[in-house]
Amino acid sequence: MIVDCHVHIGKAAYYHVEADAALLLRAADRAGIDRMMVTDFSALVYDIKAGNEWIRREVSAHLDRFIPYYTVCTGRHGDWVAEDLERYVNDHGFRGLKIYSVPPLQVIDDPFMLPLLAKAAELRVPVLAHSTGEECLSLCRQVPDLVIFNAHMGCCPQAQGDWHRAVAAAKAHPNIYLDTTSSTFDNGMVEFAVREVGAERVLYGSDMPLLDPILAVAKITESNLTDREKDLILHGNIERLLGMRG
């Protein structure tokens, strides 16, 4: 069993990428991925309402394979965003929140973001945060019940690729989980994270269609970890976290 915690759907003109449900299902089948947590490109950078409505319709026929995140580009749109998150979670089966940081203009550690994150904590859904470990640590301290997946575990421009600092942030707070999604394949990267925070706090992700899911899976299956640790990362941890809502 493999559950991918970090997948994109829709059109990203900047990356010259477009993926619908059919394309993702074909890629997942080739890589042996059973379920995908998906976030919409347009909601992430442009139109929150249109993007989340599109993803709801696109995956509705395949809810056995797709688990949608409610996706936002900023918390500065007012109270309706938190209300919309609640509606999508309660009425449409969305199981997470995706937020994105593009410093210095758009950061997740923003007072305007806090009501939305408090709503996620209240709804008991995890937050996939594309940001630095320090920002994730700050948010978890401000919203104690919040569960954050630190996207790319620091292997992104926002965090300057410093995954060691992301691991240190996760080590400082039990509600920060490390997402293995990355184009970086540093030797011992996954093993180091497991050694520092435990296999129970590491999650498999691919970032498809931007990155090859077969390589992302191999980063876990070919690592120097025990079979139990690999199973936790590939599906056990995310299944436990998704079960927070009962």
The other form holds:
Amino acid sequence: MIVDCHVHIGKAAYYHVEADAALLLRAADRAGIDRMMVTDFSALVYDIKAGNEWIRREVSAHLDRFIPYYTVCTGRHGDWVAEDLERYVNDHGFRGLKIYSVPPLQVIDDPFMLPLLAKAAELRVPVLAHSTGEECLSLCRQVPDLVIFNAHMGCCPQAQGDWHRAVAAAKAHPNIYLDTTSSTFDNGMVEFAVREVGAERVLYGSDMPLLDPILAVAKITESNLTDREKDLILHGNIERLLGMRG
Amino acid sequence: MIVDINSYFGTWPYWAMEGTDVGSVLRNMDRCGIDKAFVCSLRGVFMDPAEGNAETLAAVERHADRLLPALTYSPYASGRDRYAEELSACPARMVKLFPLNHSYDPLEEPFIEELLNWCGEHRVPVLIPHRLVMSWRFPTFPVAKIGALAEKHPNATFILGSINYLFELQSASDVLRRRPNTLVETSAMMAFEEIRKVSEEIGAHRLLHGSCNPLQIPAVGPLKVRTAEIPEEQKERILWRNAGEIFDFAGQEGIPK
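Other form of same protein, the form predicted in complex with its partner chain, not the form predicted on its own:
Entire complex below, previous chain first.
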């Protein structure tokens, strides 16, 4: 059983990709991935309202395979966004919030983001944050009960690839989880994360269709961990977390 | 059969990493089905090319059936006067240049010009990593400069190492299209269907398998080629046949023709 906590759908000019549900399902089948938490590209970089509505329609026929995140570009689009998040979670089966930090245009440790994060905490849905460990830590300290998946666990340009700092941030707050998604495959990085914060707080993710999900799975299966630890990372933790809404 | 053209051994300076000695490299190769690997001492990358090359040659001598030498030289370090002697003594060999680690511009250095002329004359391929390993922590050497070197030295064979995706892959593809004396190594190719796309766009005959063992998870190197949706003949090319041709070791012990 594999549940992927970090998948994209839609199109983005910057990333040279265009993926619909059918493409993702085919790729997931090849990689042995059973379910995917999926976020829409256009809501991430262009149009929150249209993007979230598009993903709702696109995955509606495959809710046995897709678990959508509600996705925002920034927290600076007004109060309606928090209300919209609540509607998508309560009415349409969305189970998380995706936020993206590429300063200075897209920032998440931002006063305007806090009401949205407070709403996510109130709704008890996790937040997938493309960000640094320090930003995740700051947000967790500002918003009680917020649960953050630190996307890429530091292995993105914004965090300068520093997974040690991401792990240290996660160690400092029990509500930060480390998402292993990235094109970095440093030998021993997953083992280090497990040693420092426990396998219960490490999550498998692929970043498909940007990155190869087969290799992302191998990052976990090829690591020097016990089968129980691998199972937690590949599906057990996300199942536990998504069950938190009851 | 799998040949790995991008492996290292030695001390990793930036964080605690287990299993970077030669014995561990060989065990990783066994586990991943890698038959032969070009190895380069990290001492030569970070400290002293001459001492590193001595370590590399000693490791290759001890494990001649598995390891092949990737030697490095710098215009500003000892050992630069030994390249012809050292490389001539090895039947299959590679030069690996680290301009960022050795602090020079290869387009501006008379020694590098001399070395590359020699490599062209003696059919010694030259690998220049875009980055040391696929991590956003590491600085990158401009792909266009590798292209400029390939243009300046049309008789030498250049391998673009550690290319990831998006703009850097576009730059690498541009170099590969323009310069027939260039190939690309796969250790940093982690993108979705990247091996297939590059094979279709540039040709599988221009790709060489590399794993960055033991710095990166070594199994991922062969896995990305084996699982690529390309014909088996192309996988074979990438995994070893292209290396056999450019390094002139096809038909040697353990290597099919």
